[in-house]
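Below sits a lone chain in structure tokens, taken as the form predicted alone.
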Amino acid sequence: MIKLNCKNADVRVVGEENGLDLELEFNNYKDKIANIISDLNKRKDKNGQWLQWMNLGYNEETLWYVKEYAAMVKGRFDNILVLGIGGSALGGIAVTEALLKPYWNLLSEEQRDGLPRIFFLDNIDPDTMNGLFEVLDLKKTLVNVITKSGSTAETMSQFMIVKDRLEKELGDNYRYNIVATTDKKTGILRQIAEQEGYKTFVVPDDVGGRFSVFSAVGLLPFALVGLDIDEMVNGIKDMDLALKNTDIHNNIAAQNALIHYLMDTKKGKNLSVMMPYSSRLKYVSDWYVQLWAESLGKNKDKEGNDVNIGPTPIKALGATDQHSQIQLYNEGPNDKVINFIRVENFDTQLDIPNIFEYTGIGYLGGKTINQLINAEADSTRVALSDYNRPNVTITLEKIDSYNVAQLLYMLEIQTAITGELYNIDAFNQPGVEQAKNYTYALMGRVGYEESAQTLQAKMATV
């Protein structure tokens, strides 16, 4: 199981002004936390609660269908191209970057054991898209288009371009190069898929995009490139069991949720830095940024009161950002909680040769890069504590399907608990919809004519 060390957020380490009396606060909030955990688990099976993501680890049917399809298409494609944005892509990027061999897409077919390369088009920059199309043989590419509504402008514009190119190259057989992950019954993509005969998978009801990584949204791409999705599910189940524990002293998601909530509301620390000490976990920070920002940045509480709350997430990477951000964290405003992710055992070892023995760098000889990166992690968290900057450390035994799934699921539960502490709806995102509607209006979508006129007038004055 992954571990949480939160002692560097305690008053005994970072002082009363910047730290929390964790034992006291855990006891003060133990009943509230217990009620939150019990309530989340009671509500997860109810329609309209947007908590079905808590059940994804137990969906054996989806797991079976995903593995069946992956086996059926194995060896037929050189590339997987995922079309999606936000929650439809960030989880997939985070997990594949963590679990595939580094530089996967640059490896030979033999080095990849015959498995395909994988690409995520998670933005609509025309230069990037055209650049990818120039190097990608679409005839040998399986395209996974992911959008629950089927109306996501970015994803569907990508899909329209790719479909047109596939059809021109493959004729009617183009449909075998497309698999759609969308709503079970409704939406534009569902309609298109049924009309054109695409293979489809389902984005479950009551699962928001940022919580969808362990649905077919993530499991299908993972299986297609040979990741062990059975072990992912085992990790989720074991973590879910651990996080059902209503005792905050034995629930790491509840502990970190309460620390972040109290650091914000009591200590004015409303920035949450996610800083893994592993390049393979770099994109976990990107995924966390969406999870935290969309879930907790809200202007209304559950009673409709104006609150305008939410801690701001920041992504960082150790040891890289020790040389770009830590100066600010140590000596700048003391308004942050830094989350370190530390890996105990890397897959490989890299020795530092024992040369330059009689110089100022001779001390490095005979050590390993493994030792160095963890020394960097440990020294940085201690240095932050010296400056009275609160921080916590999440430790993974190793980077594998089991542990990465545990990490992401723990952070999802942590987010849900934090939302309850703030008394806000952590599962909607009304602040995103306004910009979407304006985009529809600017692009001439039917039904948005009045919005277009209003928007044009605003743009003329802004």
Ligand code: PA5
The other form holds:
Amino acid sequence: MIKLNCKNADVRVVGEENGLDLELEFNNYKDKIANIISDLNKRKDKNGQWLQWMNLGYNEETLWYVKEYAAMVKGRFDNILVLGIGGSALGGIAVTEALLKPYWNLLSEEQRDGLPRIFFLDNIDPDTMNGLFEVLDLKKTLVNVITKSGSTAETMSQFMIVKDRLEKELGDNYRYNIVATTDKKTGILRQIAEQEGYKTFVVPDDVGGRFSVFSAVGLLPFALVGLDIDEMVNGIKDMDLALKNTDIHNNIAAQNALIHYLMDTKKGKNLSVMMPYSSRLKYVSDWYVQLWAESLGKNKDKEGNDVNIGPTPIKALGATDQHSQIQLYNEGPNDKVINFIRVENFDTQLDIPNIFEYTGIGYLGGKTINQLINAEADSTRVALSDYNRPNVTITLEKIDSYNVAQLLYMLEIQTAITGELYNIDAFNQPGVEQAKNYTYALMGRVGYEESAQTLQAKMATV
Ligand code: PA5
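Form predicted alone done, so how does the form predicted together with 5-phosphoarabinonic acid look?
Whole complex next, starting from this chain.
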């Protein structure tokens, strides 16, 4: 199981002004946290609560269908191209970057054991899109278009381009190169998929994009590139069981949720940095940023009062950002909680040869890169603590399907608990919808004419 060490957020380490008396606070919030956890677990099966993601670890049916389809298309495609944005892409990127062999797409077919390369198109830059089309042979590419709403402009415009090209290259058979993941009944993509006869998978009801990584949204691409989705599901189930524990002393998601909440509301630290000491976990930070930002950045509380709250998430990478951001974290405004992720055992070991005797670098010889990265993780958290900067460390025994799934699921539960502490709806995103609607208006979507006029007037003045 993954572990959380939160000692460096305590008054005894970072002082009265910047730290929390954790034992006291855990006791003060014991009942509230217990209520939140049992309430989330009670509400998760009710319609309209947007908590169905808490059940994804138990969805044997999806697991079966995903594995069946992955087995059916195995060996047929050289590439998987995922079209999606936000919650429809970030989990996929985070997990494949963490679990596939590094530089996967650059490996030979033999090195990839015959499994396909994988590309995520999660933006609409014309240059990078055209660049990708030059790299991919679309005939040998399986396109997984993912959008819950079925109408997101970025994803659907990408899809229209790709579908058109596929059809021109493959004729009627183009449809076998497309698999759509979308709502089971509603949305334009669902209609198109049914008309055109695509294979489809479902984004389940009451699962928001940023909580959808363990639905078919993530599981399908993971299975297509040969990742062990059974082990992921085992990791989620074990973590889910652990996080059902209503005692904050034994629930790491509740502990980190409370720390972040109190650091913001009592100590004025409303920035949350995610800093894994592992390049393979780099994109977990991107995923966390979206999860935290869209879930917790809200202007109303559950009673409709204006609150305008939410800790701002920041991504960083150890050791790289020691040479970029750590100066600011140590000596700049003391307004952050830093989350380190530390990996106990890397898959491989890299020895540093003993080839120089210079005092300045000779000490490195005979050590390993593994020792160096973890020494840097430890020294950075100690240095931050010396500067009275609160920080917590999440430790993974290793980077594998089981542990990475646990990490992501733990952070999802932590986000849900934090949302309850703030008394906000962590599962809507009206601020995202607003910008989406403006885009529809600007691009001339029928029904958005009035918004378009208002927008044109506003744009002339701002
Ligand atoms: O988390 C969310 O709900 C959003 O980030 C969505 O995933 C994103 O806007 C894409 O939406 P859709 O899947 O409907 O295309």
